[in-house]
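Presented below, as structure tokens, is a lone chain in the form predicted on its own.
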Amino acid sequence: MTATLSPLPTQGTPAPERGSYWITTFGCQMNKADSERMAGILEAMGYRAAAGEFEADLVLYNTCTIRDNAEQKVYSYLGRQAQRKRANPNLTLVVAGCVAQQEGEALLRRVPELDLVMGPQHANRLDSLLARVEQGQQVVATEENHILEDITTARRDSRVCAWVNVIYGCNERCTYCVVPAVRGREQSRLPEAIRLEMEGLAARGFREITLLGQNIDAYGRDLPGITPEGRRQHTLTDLLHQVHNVEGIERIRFATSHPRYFTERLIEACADLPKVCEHFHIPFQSGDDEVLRAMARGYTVERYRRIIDRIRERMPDAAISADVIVAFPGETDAQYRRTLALIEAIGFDQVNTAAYSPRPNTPAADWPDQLPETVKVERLQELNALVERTARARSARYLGRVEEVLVEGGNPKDPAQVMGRTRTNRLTFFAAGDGRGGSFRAGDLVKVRIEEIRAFSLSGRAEPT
């Protein structure tokens, strides 16, 4: 997935002009935030945003090294820029994110025009990084770094929906992920910094905000502090309580969590808390034990399926995401068809699903029963048609319903239409106008009567008021 950040207003008094930027963004939410920040940022700095790529003085890319083709795409998009570099030395050229963590210098000699190449935890370090290229140097910066809280503002994509860092890192080892290596160690920031984060947004007019980390579930165990009941004092759950009264948020989500870790107490304050949204993202990768051992993720199928049927007891309507891998090292035609039983056993609302792609120093990269890509192509096709098929029968018990949508913005392919999410973040369409000579304008909370479902979004017609 790759996005790219449009032109917002600026705020306060401009720095002086520099020039313009133009970043693309590959991969993760969490790539997304760092985006954010980097061109809050390169704002700060005097940068203003680029029409287009190709007319930026300075490009950036925020890179994503979990699968093969993210990174190979990654190395066509240089390409062209640094053909573009030797015609414009004064192009600025810089890689960040995860490929930049992972390669390191290396990429320097393959792209000898980069300027800088910087890891994630160097994201709220653009600024004096850039200082030193200006000064004449090419800098790469992927040693180990403590991730400081920002003293600068995240430039948002959107006015009304926004991420909020709250852990840094993993310390998870699964043996076909390379996060750990590029992103670092857990690094949880404190409650009271994520609050005030959350108090600054609510005061710009955001409505929603979604509490991000790689492995949100392990928020607080590297922060010191024990509960009379013995407990570790900072939790998700502990955090989830202590924002939800931030005035002007009507809206919490959180992702991704980890089946090891997602707590009977978790949901119980999911169920308890308003503001919270019913929708979960909740990997399971595969369906089968024997795989899930050899990824080394910790758990089994029973625990997975007893998460999802609490959740279900407690919030029926609730929307169930998840992350799926096919064709992992070893995996056999049976242990895929389990996959494929447990996606129609549980009914999932969205699966992001992926065939396996080994990845560099990764244990399982190096196993010899890697399966045929022709293998690895038919499963994801079957289980790319399962998964839709899945959806659209969720989808269906939306129909005649009345939903509460947060309205993000126009849609862009209907100008007479508005987009936003339902709680359980099934995107909705419906018409712009409110039906009193007026229009619906992002940020509203509108009750939305679904007419016709698809397997990934909605449309309606906005409820009389």
Ligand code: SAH
The other form holds:
Amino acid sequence: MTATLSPLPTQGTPAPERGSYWITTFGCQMNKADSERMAGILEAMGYRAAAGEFEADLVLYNTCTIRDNAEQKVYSYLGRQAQRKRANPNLTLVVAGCVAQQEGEALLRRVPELDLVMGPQHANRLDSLLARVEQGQQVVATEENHILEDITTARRDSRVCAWVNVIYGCNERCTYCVVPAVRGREQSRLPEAIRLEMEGLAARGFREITLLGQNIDAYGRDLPGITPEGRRQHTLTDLLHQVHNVEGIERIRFATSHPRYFTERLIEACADLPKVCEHFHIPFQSGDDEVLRAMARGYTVERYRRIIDRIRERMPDAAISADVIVAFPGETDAQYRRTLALIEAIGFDQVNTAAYSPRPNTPAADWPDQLPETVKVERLQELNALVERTARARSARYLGRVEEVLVEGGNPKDPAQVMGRTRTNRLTFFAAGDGRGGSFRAGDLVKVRIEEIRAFSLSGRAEPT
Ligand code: SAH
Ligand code: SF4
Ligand code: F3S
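Moving from the form predicted on its own, what structure would you give for the form predicted in complex with S-adenosyl-L-homocysteine?
Every chain and every other molecule in the complex is listed next, the one we just looked at coming first.
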């Protein structure tokens, strides 16, 4: 657990000029959140954002190793920077994130030009690690680390939506997954620290918060405290109640949910608390009980279906998204077809799909019944086509309806439009003009009549006010 509350950022003496930095982020929202905090640290140290990757004085790759192709991408990026460094020894090269944690010292052998290799638990210590680099050391920071409360101000990519970590790490042991090995044990932040961060974000104009954890339903189980009724004092449900009334924050989301720990109380809280959006990201991974058992997921398809039924009883319009893996070792055609059937039966709004990729130091990687690449490609293609069809069918329900959209910014492909999301997380585009001579801006909540649908996005027109 994270023990102490952070002091508020102080307005100290200005930091020295240190050149420019560039961060490329791979992987999930945790990495994006870490990158924003690391960018904040670099700016506090006196670095400024570079115009491009090949002009920067410091390049940081925040890496992902969830599947082999994610890991390989990093090596090709690093190759080009290593070459640049041979011509320009003053370049500082940093590899952070999950490949850094997985490979550690081995990365230095593979890319000797690196200055710093740092695991995700060290993100908040970037400044002290760089201080050692400045003294001429080559640094590897991958030891298990108690994550410090973040005392810097993150440099956020959005001015409207922000991620707030509530629990780091994962104690599950899904047999395919590297995350527990690279992100370490669960460490929950204290509710007071989370609330304080949200209040700070609200004061700076943020309107939407996504609470983050690899297994967010585990929130609080490493914190002490039992209620008089004999239940854990700190749970995600309690946290939602504690942070719900932060003034200025209009929407709250959370991810990622685990079907094994998803509770009835949580569904009630989501239905009762108006700022909590009707969108649930609950990966199911497979539609077959035997495969789920081999994955060590700890639930059945029946339980998963009951959770979704219950959500829809309380919130009929809720959007449901998920992650799924096909071609897990030994998955038969019949088992794979059960995954397709579940997608059809539930009618998902969005599904992140992947073919199984064996990962170092995970049990399933050593199993003998690995499936050939051709089966992986075939299943993934058929699956993706189904996911798109299902998403389009779900989009159809919006046609003609008026939805509340939180504007996030301009449409990069059409300057005459703005874009934002519905409460159910559908990306929505509409004309930027507000009909009174002005234009909508990031942070506006706008009622939009939906006139056009696509599988994963909508277009419409702002309702006259
Ligand atoms: N904590 C989340 C998922 C984190 S990883 C959960 O429990 O659902 C994000 C997604 O990557 C997973 O949901 C899974 O679908 C996919 N994934 C993880 N390991 C994988 C592997 N070895 N091969 C293919 N996909 C994988
Ligand atoms: Fe990986 Fe399972 Fe933890 Fe999710 S719950 S991060 S899939 S080990
Ligand atoms: Fe990738 Fe690490 Fe996230 S492996 S998916 S960046 S936790």
